[in-house]
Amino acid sequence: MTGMTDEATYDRTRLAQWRAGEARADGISRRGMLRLAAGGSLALTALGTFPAGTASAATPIVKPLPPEIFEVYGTNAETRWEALSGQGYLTPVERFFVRNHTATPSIDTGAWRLKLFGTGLRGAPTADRPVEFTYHDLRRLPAETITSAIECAGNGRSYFTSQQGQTVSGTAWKLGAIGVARWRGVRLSTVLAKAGLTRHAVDVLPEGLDADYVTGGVNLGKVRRPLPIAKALQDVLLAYEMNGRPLPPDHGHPVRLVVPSWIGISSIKWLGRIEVSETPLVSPWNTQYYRLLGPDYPAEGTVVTRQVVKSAFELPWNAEFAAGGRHVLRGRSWSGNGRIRRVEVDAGDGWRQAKFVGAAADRGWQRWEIPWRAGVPGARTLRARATDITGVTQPEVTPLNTQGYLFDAVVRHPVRVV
């Protein structure tokens, strides 16, 4: 279907089909979803915590989380922007943010299987008798490498409150819930073809192997979110390497999805099963969660689609600069729409255009720098705003949505001249 590689078009189509009873809601009834919404479970899910019984005995996050690199929020860990200074274009694995719904599972590569089933495959294999691929099966298929950002839909959420004075629910990310990595793996389209994809398939439903997610007393099962077959065949990667090394546990070992240009929840970690269906599919993760809700949105909300334009300084909050000194301010800007065209910085003396540093990937970010003379002692506010290749520029204010998604306003970064 035309436009189905675009998440907004896909969402409108599937939501209408779901409301008309034409799409299958995997694992929960429409009545159940509406009951959860009425009970306010959206706020609990966005918070990023896990109620009793949802997490296994596994460690929520496996890798070390030194406080000079990460700010930790329960099962999640945000990269401090000053920790990216001098790190080059790619985010080192040791500094890459972590977004977990429950806890990082321990999965044995030798025992792992990717299971595909459903009516969209030849012979309609079932969940009990799926088409299976081992890790080594995938490694033997033609490999592809892409450089792509993965960013949480709530990145920047805290600024709704700290800058705009608005109450939102969810993990109070600043701007560090993003990372850019070089991913290597096999195209999902290759695996679907091997499994026997039919021309009647319309959706795929990837599912993770982490613990079931429980909220509001309802077990929603494994984290999963459908993709239209058009997107699945376009550019989605089954990744088994990150920055030239096997995927580490917190980032999806042994295999994860990388879904370029769509929000982070689409890039399912610890991939275990993929349903391929002739029937349109929906799940709680696209009908219940990851939707823009609030007074200016329809009752069912609108989908959180590709990420917006953002900019960040590679500086700590309240960084200190020597009075009268010459300094170089550095940062990065990015957009879900593609490359960055221009970055401007205001240090209290008006907007000036920054100089780009190095090349940029279409699905990554752009590094930049600008000279600055600090002047006399006192408090200062630094601001950076980017314009992407489509002409979209960061605004001064982001419209409120109660879950705090897609904050794109210019962030006011305080520093001190001493």
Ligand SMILES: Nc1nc2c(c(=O)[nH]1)N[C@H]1C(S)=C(S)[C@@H](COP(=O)(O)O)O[C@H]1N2
Contents of the next structure:
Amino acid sequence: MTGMTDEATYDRTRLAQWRAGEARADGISRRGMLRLAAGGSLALTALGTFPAGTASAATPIVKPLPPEIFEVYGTNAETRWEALSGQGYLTPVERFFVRNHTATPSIDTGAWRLKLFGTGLRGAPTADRPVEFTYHDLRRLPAETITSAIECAGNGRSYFTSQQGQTVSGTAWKLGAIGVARWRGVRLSTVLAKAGLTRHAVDVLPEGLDADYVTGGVNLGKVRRPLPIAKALQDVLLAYEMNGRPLPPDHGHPVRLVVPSWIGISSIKWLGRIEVSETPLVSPWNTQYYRLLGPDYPAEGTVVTRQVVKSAFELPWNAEFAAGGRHVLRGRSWSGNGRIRRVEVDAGDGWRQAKFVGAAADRGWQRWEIPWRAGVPGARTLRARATDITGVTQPEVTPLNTQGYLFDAVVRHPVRVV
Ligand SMILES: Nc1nc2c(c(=O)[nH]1)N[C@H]1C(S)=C(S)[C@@H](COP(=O)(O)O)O[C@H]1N2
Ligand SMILES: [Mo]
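Can I have the other form now, the form predicted in complex with the named molecule, not the form predicted on its own?
Now the complete complex, all chains and molecules, led by this one.
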């Protein structure tokens, strides 16, 4: 099943199974299911279904959100790129973006249990009589530390509108819905083996302990998204530390999934249960959300798993530079395909290659810089374009998808020479 870490194979296989009635789909409305099965556009069900701050007036995020570091959208907060200027390789917790479907829950580590159940485990334990792990059980298992980005699939979404004049649904993120951290925890494969994983398991369905996600009057249940077993066993971590400290409340305390290279929704926070199944599983988070739908995609869309190539300058929008001065432009580039091979920058005087700063983690980002001689006063546009180790270069335009995922086009960053 190694093909199942390849998104196209995974999607084709699951869709076929679902149509043949072989995949379970708890929590998906019959209407939504029929639409997908009929190949109708799911865009309609998605449009306008992202409520801004549902329950309370205050943000449902626990940590402070100083306006010079974060821009807040309802239940979410994005990191301002200028707030990464002068920072090291890792994004400090105090600057790491937060994407909450509802609100950060408060979970008592002592009472917390990770519950595994399903037909893919020996003896097929049920949800009422699951295999349980305490926090200390997990802490006693062999630990592993990885440096990995977590990035929302909708990162950069606002540029579909501001650069390409297109209407998309969802939070209008700029490029700050990404952070890179050092995560310490236990491999999901270790825990699955302990829980009695069988050779027949095909999917796992990790589920959060935060409140049910209710949208457009429909309760979609707990935030959850299935992973094919091949990816689950490859490089997924059950993380209990972030940058050397216990996982903070907003980022999934006490334990979250970290699914390297895949879109942020895969990395379920406040992990409570994992179903392990010998039959394929689906949830609204891979049938209704996180699918590419639009004129350039098949009618039923394609599932989104792996991240794309992007670049950002560590500068505010409309940053000012002294005319005639020598400056250094700094930024970071990253890709779900692996390391970055090359970054080019254009400040209005042609593409030039940027110099890499420091080493990069395979699943993190690459820092870079380039000198720039600002000329006469006036408006300029900065552009950065990265190429990853697989040879993929950021395009000029990202083909439209109605929910605005995976914006990988070169972003035009306005600055002023004064
Ligand atoms: N339980 C749960 N897990 C979740 C979410 C959520 O709302 N609830 N949001 C997901 C999404 S869409 C993203 S992009 C990442 C964001 O992780 P962060 O808030 O730690 O930056 O968490 C994912 N895991
Ligand atoms: Mo996300």
